[in-house]
Each structure stands twice: as C-alpha cells, then as structure tokens.
Amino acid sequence: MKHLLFALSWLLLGDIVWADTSPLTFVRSNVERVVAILENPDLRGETHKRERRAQLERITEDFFDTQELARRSLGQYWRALSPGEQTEFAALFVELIKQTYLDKLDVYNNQGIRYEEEIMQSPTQAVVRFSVATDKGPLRVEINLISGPTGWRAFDITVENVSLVRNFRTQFQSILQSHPPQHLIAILKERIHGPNR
C-alpha cells in the first residue's frame, strides 16, 4: 500500500502550470486529474495498460523538480558529479522511480482522500498533507514542494513517515561509500535499460 501511495502522490502534478495557485489547490487539482485516468473505464485492464501508462508518464514527467530531487537523494555526493553527470543522474533517477512505482497504481480502488493542511515554510517552499482511506485506517501523506519559474513542483514524498528521498539516499550511500558516483550511474543504467546499454 505504501508503494501505491508513493506512486499516487508522485502523480499529483500535471502538465498544466498552476503557478498562481496555492500548493494545496495545486495538489488537489492534480489529484483529480490522476484519479480521472485511473478510473476511466476506457483505460482499464491489461489491454489498455500501455496507453494508461503513457498518459500517466506524461503527467509524472512534470511532477518533480528533478534536479532538486536528485541533489537531495545524493546528498554530499552530488557535488562529486560534473554538471553533465548531474543531469544524467537526475534523468536516470526519475526513470527508476517510474519503473518502481507506476505499475503500483493499478491497485488503486477509489480510496477516499482527505486534504488536511498546507504549511508555507517560506515563499518558495511548502508542505501539503493529506490522508488516504484504507481498510486498515488512513495513511498519512506529506508532499514537499518548491516553487520555481514553472510553478510548484515536488522534491519529496513521505508516506507514514517514510521519505522517498531518505529511502533512496540510504540505498545510494551504501554504494557511494565504497564506489565513485559514476559507478552508481552505471548501476542505474543497467537496472533501467538492462546490461550492455
């Protein structure tokens, strides 16, 4: 269920720029767009999986501030990458997240969503909190957003106190403690594209 919530939360932003809205309004509006895709009877089932996936990918590509997400996930090791490597890592990382979470959305089943609060941490950073109803009680979700030239974008999602950024940072640091960052990039390439790519 946490994988589903990470995936659903990640898909909240769409390809429409909502620069003048509050973070909470922004999240709420885009949740509705994502749920509309998941509940569309013309997109359900294995037959329509590719089309459904393509529509969700078009939305998710604009969800994160990919550079901010990648930078926070690598922590101190981010500075060890050249600008070109940083761009490459950010692109690979987003592809990894897509592969990890997008298919989990297929188990979505009209769970109720309750929006709880918006916290403005600064003029350019905010947190939006909401909960999703489940058979075992509500799951708490927190989205960290940053405002830039194209409006609000996410740089972390936390489900029941498990942070997406912290989770990946732990995995990455276990590799980077004994290997250069370029080795991590090679691992991501192989995981996403297969060997010898």
Given for the second form:
Amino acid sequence: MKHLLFALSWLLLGDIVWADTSPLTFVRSNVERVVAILENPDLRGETHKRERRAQLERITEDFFDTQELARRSLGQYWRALSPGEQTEFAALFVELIKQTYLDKLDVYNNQGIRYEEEIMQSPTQAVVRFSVATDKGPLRVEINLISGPTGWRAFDITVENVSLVRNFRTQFQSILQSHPPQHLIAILKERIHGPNR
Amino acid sequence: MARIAKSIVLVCTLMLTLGACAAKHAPAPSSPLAQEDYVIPDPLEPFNRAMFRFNDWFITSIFAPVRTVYVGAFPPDARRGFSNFYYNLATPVRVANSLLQLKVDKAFAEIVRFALNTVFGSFGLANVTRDIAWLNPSPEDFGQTLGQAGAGHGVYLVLPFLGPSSLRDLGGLVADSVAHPLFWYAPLYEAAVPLRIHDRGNALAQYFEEYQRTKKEAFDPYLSFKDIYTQYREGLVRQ
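Alright, leaving the form predicted on its own aside, put up the form predicted in complex with its partner chain.
Whole complex next, starting from this chain.
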C-alpha cells in the first residue's frame, strides 16, 4: 500500500518535478527516453513498430507545448481562427508532426549526442543546443522552450539553422492569404487521414 | 582563351557583387522566436517556379536513374570519400572568406583541418578531423562575406541545375568559383568542369532521399525549399 501511494504520488507530482528541472535537463531526459526506446531490443523491428510508435508518441505529447507549437506555426493568422478552430488545428498539427517525423527516428544508430549549451532568453524562454554525430558530420540542433505551469515544454526544433515551425508557418500563411482557416484544416485532415499519408 | 574566360568571370562577379551590395539590406529576424520572418524578395516568382519545376523534373526523371547506377557502382564510403576530397580541395575559398570576415579562428581551424586531412587522410579522401568539434567550423563563402558586410540578398533566384540562390549568393558563387584552386591550377584546368559536375552530382546523390522526402512532406514544395534556403543562409551569415 505504501509503495502504491508512493508510485501514485510520483505520477501526480510528475509535472511538479518537471517544473523544477532546467531546460537542458528537460531536453536531455526526453532525448534519453527516446534513445532508450530506440535501443530497446524488445521494441526493435517491424513487428514492434506499433508499440514503439505508441511510446514515442507519448514522449512527443510530453515534450511539446502543443498550443504554443500550433500558435507559432500560424503566427499572426492564429487570431483569424475561432477558439474551436484553434483547438482543432493544434490537435491536427501535432498529429502531422508525429506522422511526419517519428518514423524517421528509426534510422537512429547509436549516434553520439553532445549537449552544448542552455541559453536563458528570459525567465520563461530558453534555447538548448546539442549536436548529433552523423556520417556527414555533426548535425546542429536547437530546441526552443517555454516555461508554463507544468514546467518547460518545447515549441520549436531548429536543425542546421532551419526552424521546423517557421518552415510550416511560411507555407500555412501562404494558404491562409487566399483561403479561410477551414480550408487549411481540411488540407491537414487530408494529409493525415488521406490515402497519400 | 582560358585567360579571356577568367576575365569574363571576374567582370561578371564584380557586376553581380555590386548588384547585390546595392540591393537594400532586409533585416533578418532578431531572434528565432520572431513572428515577422525575413523573406527574400521574389519578383521573379513565375520564372523561379518554372525553374523549380524544371530542376525537379531533371532530378526525378534524368538524375534519379543515373544515381541508381552511380550508387550501385560506388559504395557509401567511396561517395563520402569523394565528398571529403572536394570539401578539402575548396579549403582556400573558405579560408579567404573567413579572413575577409575577420574570423581568424575559423581560418586557422580550416588550415589545420586541411593539413591533417591532406597528410593523414589520403589527400582529403578521409575526414580524420570529423569528431573534433573545433576543426569543423561552419563553412564560409563569398555570399556570406557579402551578407556580413551588410549586403541583402537582392532577389531570390532558382538557378537551372544548381537550385535555390539569390542575386547576392549568385555573385558569391561566381567569386568563389574564381577563388577555387581548380580555376587557377593549370594541370587541372581542363578537368575543372567535369570535376565540379561530379562534385555537385555526388552531393545530390547523397541528399537525394532527403530532397524527395522534404518535397513530399511540403504543402508547397517551392515555398518550403525557398524558406529552407533562406533560413539556412541567414543562419550561416549569423555564425
């Protein structure tokens, strides 16, 4: 019983524990969680793809501030969406990120990760820089984080100077310049659920 | 004949460089969090989109089957070796641009890298400095030198076979070609064009899958590649 309560308190206090961690610790611990899944022999191969994917999806949901991620991917056009559309768009956008990028993690092959620095841009915003060793040389990665009630969460990933969110923003804004928000939402749905996904 | 060709290239470089310098400098976003993203002016968008479609057709219809044969003939280590060799060969260009930007530490790192890879890496075929962080500085070129000096991109350009660029970076590309050892080293002069084509083709073969994937994931591939180019180049200028 005591152990159960202890375990339960850890689960309930999970967010508070995250709130006390530094941005670098937050990024590092999540990267280590991902690496542990990818290196786990029980989760390797095509047969365990679904289970591996489910675990990676949970980390993605813990790692990102989905509302902030979605808001920044639209920039000034975020306000053009009704609250209902904003919620729908945020859920679809995170689904798109999962669908587009999680399978790419399967190419991970024990590449070394070197944590370089943590930059506090303000008390609530930070950047964590690290590099991943690849055959083509070190890949420079930056994670932008924001502090909220549940601690640090990521809202952008920049690889070799190219921000993921900004790249989406460029394309989404171009669509919203000539179409209503529902059109963008329909495109996202088609991309996620359509035959070409 | 070779001297005339060099003179023409030098004049073109000067013209393009001055053109880029004269262009109004558009400020880059002050931080990666900025919502007002810098966009390279694109008054030639219809032409650029047509050129993007042409390059894509070339890559997927002409280059792809050639790549299949090439990749089958040369294993990844050999292709990486070519890539290392060409990168090593272009060291003088990066050293000159580092010095022009007063980045003496980068110039020094490039020289040490060149010496080690030339001597211990079979004339640069092997990259023996790969895991030494300070010996892998971000590359400097003349487009970045112009950017550091305050020159804006001018206008966005999609070049046939070469892909995304800008007026400033096209000037830089021509200037760097002039500074490249292949341009001046007489025994290799005749081989310069085939070697440069092989360099580009080898690089494209290496990044072919990334190109196809990025295109597939984009909602507007033209805009996506333009933005990737803009961000990448602005990032290099800042470094």
